[in-house]
Amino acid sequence: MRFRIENNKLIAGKSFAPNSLRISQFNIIPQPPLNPNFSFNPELQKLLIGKQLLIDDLPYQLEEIQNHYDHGYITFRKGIEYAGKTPVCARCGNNEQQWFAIYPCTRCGEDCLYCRKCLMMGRISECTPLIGWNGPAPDSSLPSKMLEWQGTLSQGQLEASERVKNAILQNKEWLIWAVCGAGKTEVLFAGIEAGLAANKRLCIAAPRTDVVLELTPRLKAAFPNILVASLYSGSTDRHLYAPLTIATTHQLQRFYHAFDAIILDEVDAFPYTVEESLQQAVIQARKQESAMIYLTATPNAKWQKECLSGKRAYTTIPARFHRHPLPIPEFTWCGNWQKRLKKNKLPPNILTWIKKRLDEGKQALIFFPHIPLMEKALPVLWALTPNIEAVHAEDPERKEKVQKMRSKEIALLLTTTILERGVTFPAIDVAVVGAEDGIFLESALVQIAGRAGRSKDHPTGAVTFFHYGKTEAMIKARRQIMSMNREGVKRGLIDL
């Protein structure tokens, strides 16, 4: 697309006149202003509301588009920004040259270079405008009772629930650091309750798809009259405006000065912490002035001291809501696993425990470092029962066999890492087999025996971490799970 300036105003156009520039050829993008006779487009507006999308994300005519730029309530920016001569995404924020590349655009009639970072979400290039919404917000009725949930918060929730309230209302960051089945969605409500009610725009973001999945008929069952977006990879939510999101951080980047607070679950989780697109789709989706609820049973070390320095602001919640001690990892040396897999075995004492749970009917998730030495075991395993299914990422069948182990179908599910958190299920036991494997990280391992003993019902759980030499993760992994119960006793939030 090439554009040229007129009476101050920028004129899109597909022909190539030879005044016609790129967009990021432009030194400064001027805006009309705001008309407030013009009859806008309220479906337009509420598709682009706090948005930046590409022209192929609308559906409409350019000459509609052009009309509402013209009357100020439009805006364009450039897709694609220079540091001097360094290329930066206004997307997604990369600056490196290894993920630009260059095309022979049929839109410009020029060899444009587009960024690869974050093609996925329709390629952007220095010809392409970011189109955002300038006019008023919707108008939002909302009714006088939105939160419907009748339960009950535990002493060490209700003190996170005022935190989190008055960070929101206030425009805060803060850090709720709570262990793993603490209920922290509960913990949420009270804010989410205060600041719609205060007309704020509220999200909720994690990094993984499952996640978002395991919160959204929460949240909607928490607050049935009031539209939940939910958005990611597939979602048919992706142009729903709402006063409450629940998104992918990925999902996020589509997203410009959309939030008046942003809850990020999980903040400790992959792949945020080692993309820093997904960390600046975060900060560009927040308003100027907004606030910031960060979410984590395990924050990294660096995170971690500045609680403990008094340099973050933070609550911790060091006990499940059932007022029971979190299971304390059993480590159990097993011996080299993966020689004994070679020969399509595994260690004796592996599968006694495996067996034991079967007897005793009682179902148990197994986590194993990678997919190939999963997909090895599980022949060797299905010797015991055929009721055992393997589940990873890339599992086209992984929503439908994690909905098995909930419904109880199948007696044991081995997985990756994937599955480390997100995921509930009422009663079970957990194995990791290669715990010294560098995948586990102390936070995984963390995270990993968070999946027992997180139901009222069933309390407690074993947590077993086979090994073939102790980790410092291992160690540091148990002794903050340790530190936790300590931490609870003394408070008064566990029962002895």
Second form
Amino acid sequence: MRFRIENNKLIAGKSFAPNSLRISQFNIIPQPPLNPNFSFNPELQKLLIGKQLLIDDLPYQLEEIQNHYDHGYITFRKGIEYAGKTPVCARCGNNEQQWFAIYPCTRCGEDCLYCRKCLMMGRISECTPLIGWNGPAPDSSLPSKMLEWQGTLSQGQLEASERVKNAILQNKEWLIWAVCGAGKTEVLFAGIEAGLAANKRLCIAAPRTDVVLELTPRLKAAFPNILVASLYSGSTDRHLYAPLTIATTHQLQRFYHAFDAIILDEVDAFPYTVEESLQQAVIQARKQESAMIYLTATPNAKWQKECLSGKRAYTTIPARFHRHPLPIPEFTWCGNWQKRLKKNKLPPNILTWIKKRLDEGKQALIFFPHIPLMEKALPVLWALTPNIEAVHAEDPERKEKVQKMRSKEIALLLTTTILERGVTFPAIDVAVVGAEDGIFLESALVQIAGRAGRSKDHPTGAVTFFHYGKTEAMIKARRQIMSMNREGVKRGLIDL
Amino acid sequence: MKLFQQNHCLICHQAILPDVGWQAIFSIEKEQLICKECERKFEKIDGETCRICSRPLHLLEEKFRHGDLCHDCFRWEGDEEWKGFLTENHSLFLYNDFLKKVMAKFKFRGDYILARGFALYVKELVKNVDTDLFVPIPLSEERLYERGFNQAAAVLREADLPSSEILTRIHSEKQSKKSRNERIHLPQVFNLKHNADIQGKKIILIDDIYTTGSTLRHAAKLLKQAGAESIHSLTIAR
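After the form predicted on its own, can we look at the form predicted together with its partner chain?
And the full complex, kicking off with our chain again.
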């Protein structure tokens, strides 16, 4: 696409008019003043507010988009910016050379650089404008009673809930460090209600689709009269304007200065931690004046340090809602288990541990560091029972196997770190085989231990780390769990 | 010469470790665009294939074979209206799930640079082929604007082969939404540009996917009737 400037206005065109340029070639993109008498398209307003979309995303003719821009209601931004000579994708923030390519573009008639990083959301190239909304926000009238949730908060939840509410209302940044099974979601309700009442546009974001799918029905049930947009790859709510949005961090790449508060769940989870573009997406989706709530059971070392040294505002929920302490992992040395596995054997203490569970009829979740090792162990364990499944990230039957575990059809589920978080089985014991492996970070081990003793009816459970040499991560994980328990007792949140 | 160049696979973006050794250092470095892992997922078409469309015959049941022809080509060739226009088609790879994903990214998401990966194979294939023109199957003007590039022409360009864009296409519904029958009984969707000189020329048509062969046969018919000597075709997937 090519643009010209006439009377200090940008004019978009599909044809290659003389003196026209690609949008990335303008130094400054003029923004016409808002004409209050213009009767804008309210559908376009709902579609665009707080967003950064491509013309291809909009079901409107270019003339209508141009007309809204002419009257100051739409903004054009460059899809590709340059920091000196380095191209930067304005949507996903990509600035690595290997993620760009050049093609002979029929839209601008030139060799056109495009971003491969966020390609799946529609191609952004040097001739692509990002479209945004510059007009007023849609009127929203909300019911006077929004929160229909009937439950009660534990004392620990209540304290955190107050913090969340204040942070949302006062545009603060706050971390809620809540142990696995503390009941994080309920902690958000009061803050969301207060934010909505103050006419704020709110977002709950999480790195993984599973989390979005799990949170959506719970929030819809808690706020039955509030429109909730649930965004993940393939969701049908893509263009829905709602006061409350639940989205994967990936989907936030379509937003720009949209939210008065973002609640980011699982800040420490993959892929958010390794993908800078997702961190950028969260920053871009926030309004300049906005609140940011982080939720996690396992903040990384840097954040833990910032919390303890007073640089980061945070609140802990050190105990589970059922007021029992977190199960503390036991370390058991199991020798060179990989060598044994090569001979189709497992260390005797691991086999004993498993046999005991099978005899008592207690289900167990057993973690392995890598898929091949797990698949090697599976036939070895079949000698004990055929009632075992193994699951990993690329397993097409992942959901079915987890369901089999839930419905107690199987006794043992072997897994990689894919099930370290998010899944809850009511009454299980947990073992890690090869806990010394580098893949088991402190956070992974805390999460894994957090799978045991989740339900009120079965608040305890054994957690055993079988290892061939203790690691720092194992020790730190155990220390973190114990210190949470201590704090829980001290604050009167755990019954002894 | 960059000794320790860090390439990333065009498809999976993993770093490709260069071969390090005297031979690698002293020979002109062949650019490695696709990692071994991804390359393995492409299924090259080889073995016994249909004489015309290069469909592997071992994948077909006996009743769908007619000597060295597959059932589809047998039907085309038995039809007086279509007989003999397309001499032979070559396809690089089977259209398996992996290639479907790569192709979707290339065509529908518009990841142009993937053409460079396919181009290596195309170049190799046409190295010793005697032909006058390479003609990419065109997109309609509307579709071309929407996509930003023509995927067949992109492969030719990246293979450093001259692309003779002598055909135009009338805008219609997407091919992939039509049945075989609908595709065959379509009126001619291609036009020949009036200044195109194809008298007695040997032509290779380029397209991304050979599905029913109807697109290529429509183009072949038009070119042959306009005076071309022979029409072969080359597609990435089959």
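Residue numbers count along the first chain shown, from 1. For the two forms, the rigid core is made up of the largest set of C-alpha atoms that agree within 1.5 Å on superposition. No experiment lies behind these values; they were computed from the predicted model shown.
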*Just checking, between the two forms and with the core aligned, does Lys470 shift 2 Å or more at the CA?*
yes
| query | Core aligned, does the CA of Lys339 move at least 2 Å between the two forms? | reply | yes
